[in-house]
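Just the one chain here, laid out as structure tokens, in the form predicted alone.
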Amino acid sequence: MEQTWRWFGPDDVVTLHDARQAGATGIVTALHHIPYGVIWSVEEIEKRKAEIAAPGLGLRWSVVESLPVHERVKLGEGDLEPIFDAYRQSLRNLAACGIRTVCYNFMPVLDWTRTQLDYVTASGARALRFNLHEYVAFDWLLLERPGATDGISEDVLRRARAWFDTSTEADRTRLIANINAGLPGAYDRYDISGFRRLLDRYKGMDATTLRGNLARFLKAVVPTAEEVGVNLCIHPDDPPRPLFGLARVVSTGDDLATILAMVDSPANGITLCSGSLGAHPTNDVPAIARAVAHRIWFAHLRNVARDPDGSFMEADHLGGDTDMVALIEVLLTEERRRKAAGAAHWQIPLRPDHGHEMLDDIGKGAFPGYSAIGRLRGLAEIRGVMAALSHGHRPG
């Protein structure tokens, strides 16, 4: 698998160089400053490319994450041609500039949620983490929303009122900014009306529907991802249930099966992401990845750990709930297939995700999750088992 390194641009604390330093050689961006719904010209792609390719790095661009969805297509609102015209642009600009694998989500308005960015594990570090009865507090007593209480256990309920009672102002500050960080970065950050208002716009909007704008979205912008040689790939939902009333259609497998239904066509592709898929109690991540192999056109690596109420943290890469070792060869036993099908473009590129802050990196203001020496121990442990699963299948 082509080992690759997500980088958020100029502006990273972590840098390319950090990048190749860690073992990379391919890196995973996106043009942050280029407005929803706006094309990506050639020239600012372009651009980027060369600052990646920079003499000396050894690195390329491998893969866009994400060319992000408008809002309004996840919403069905409006006139939607001028968008899927914007995107379809976009994708024939990236084809001419020979980047093949566009990763995007159609998770409505929050691209993940957690409420703690800096929970101390056992070691010291630093992980992400969804504690359920926190999300409960914000969602019922602070956001007061309507049905915040529905499908909620007794207990979660309770410790849910004990958090808030006892929180102090500051606490809640720090647990909206939490939530916010989940937001899109073209997103401004709201207190607590903005994000009623963010809210209100999917009122009403069961998961059919939402199935339906997505349906929608890939039937325009699909054929054209073919035409050009892009492999778009759906990143599955974070966490994997609904939320603040919002539904959720990319969390099981029964879903991305339906998903790569909806248009029969390799262009229409996954993101396997091991932590995103496996925060969820009844997937089998190993099992998933099978049953979909022939579509994963990109893969995050990382794991969790459940707790029985539905909370979950960023566990160590091969520690958390699932079967690293098991899922990794699935995807090698797939890059095999395709080459020996003669497939030209055969490798899977993967990235290790959400590493924990550790060391030095404590308190440098790395994006959550993307600090550079707890992914590096992390690319370096998947590098590991990727060896060790290889060995047998050396030629010669």
Second form
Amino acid sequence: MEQTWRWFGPDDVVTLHDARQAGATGIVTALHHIPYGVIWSVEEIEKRKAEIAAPGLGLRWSVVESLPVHERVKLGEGDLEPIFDAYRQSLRNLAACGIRTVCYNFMPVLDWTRTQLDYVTASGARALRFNLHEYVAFDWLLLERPGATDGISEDVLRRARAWFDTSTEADRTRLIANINAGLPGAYDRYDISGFRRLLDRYKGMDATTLRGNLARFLKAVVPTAEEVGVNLCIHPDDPPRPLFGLARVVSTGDDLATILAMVDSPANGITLCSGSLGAHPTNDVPAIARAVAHRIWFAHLRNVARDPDGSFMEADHLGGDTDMVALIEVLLTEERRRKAAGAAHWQIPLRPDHGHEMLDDIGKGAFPGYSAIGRLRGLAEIRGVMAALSHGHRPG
Ligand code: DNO
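Shown: the form predicted alone; wanted: the form predicted together with D-mannose (DNO):
Zooming out: every chain and molecule, the one shown earlier first.
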């Protein structure tokens, strides 16, 4: 597997040199400064590519994460042809620059969602957490969304109320900021009224409609991707549960199978994110990976420890509820299959997804989840598992 590292561009406090020292050879990044829906020009792509391939670094731009899907596509709102055209052109331009793996997600409104970014673990490192009662406090008592309490247990409602009643103005501001923190681009940060406005646009949209909008998007862009030799790979919902009354369609193994069947093309692929899928109580991540292995073009390796109420914490890469060794074995087996079948690009790029803030990471101001040492530790552990498995050591 190609060992890669996410880099957020020149403003990232974790540098390309750091990525190199962590042992990565591939870089995962995006043109975060370009607004959603605007074409990525060859010139802009080449500029970023050259920064990554600077002499002495030995790095290459392996994966785009993400080429974002415009909100109107998810909404199915208005004339989408110009947006599809722009997406197709960006894919052509990326292909012309030799970049052939493109990750995207189809989560309405938000990218990944956590309520706490600095949970202190037993070791003293800091982890990201999703605390269900804080999410409910936000949805029910700050956003005051009708329906926010549907399906939420009495116990969680009581804890949400208690959190809210004892929270200070600063706590509430922090919660709003934490929920926004998953948005990677320079655009779209919401305050309470901004949230309400956007949620209103989705009012009444069920999973069937959202799935239809995804199918429409795939039918519009996958043929171009296939033609120019780009593999698209959808990222699962994070967390894999409905939020703010918004539908979710990329949360389970069945969802992934449905998506693959929407357009039967190798260009319609999957980002296997073990942390996102693993936060769902009934997802067996290695089994899901096995089922869709032929279409996995990119892997995010991360672990979560789930609580019974639906909360979860980002655990050590080899800790938590997902059997990481079994998952890596699935990916290595798939690579062997590709190689034996004579595939030119048989390697699956993987990156350590998130890591704890630890040691000198603390206070450095890295993007939440993307500190240097926490990820370096994750990558090193994953590399160890890969080395052991490739030398024939099998668990059990
Ligand atoms: C979080 C990431 C996500 C991911 C996008 C892909 O750290 O896994 O932000 O990049 O959802 O589109």
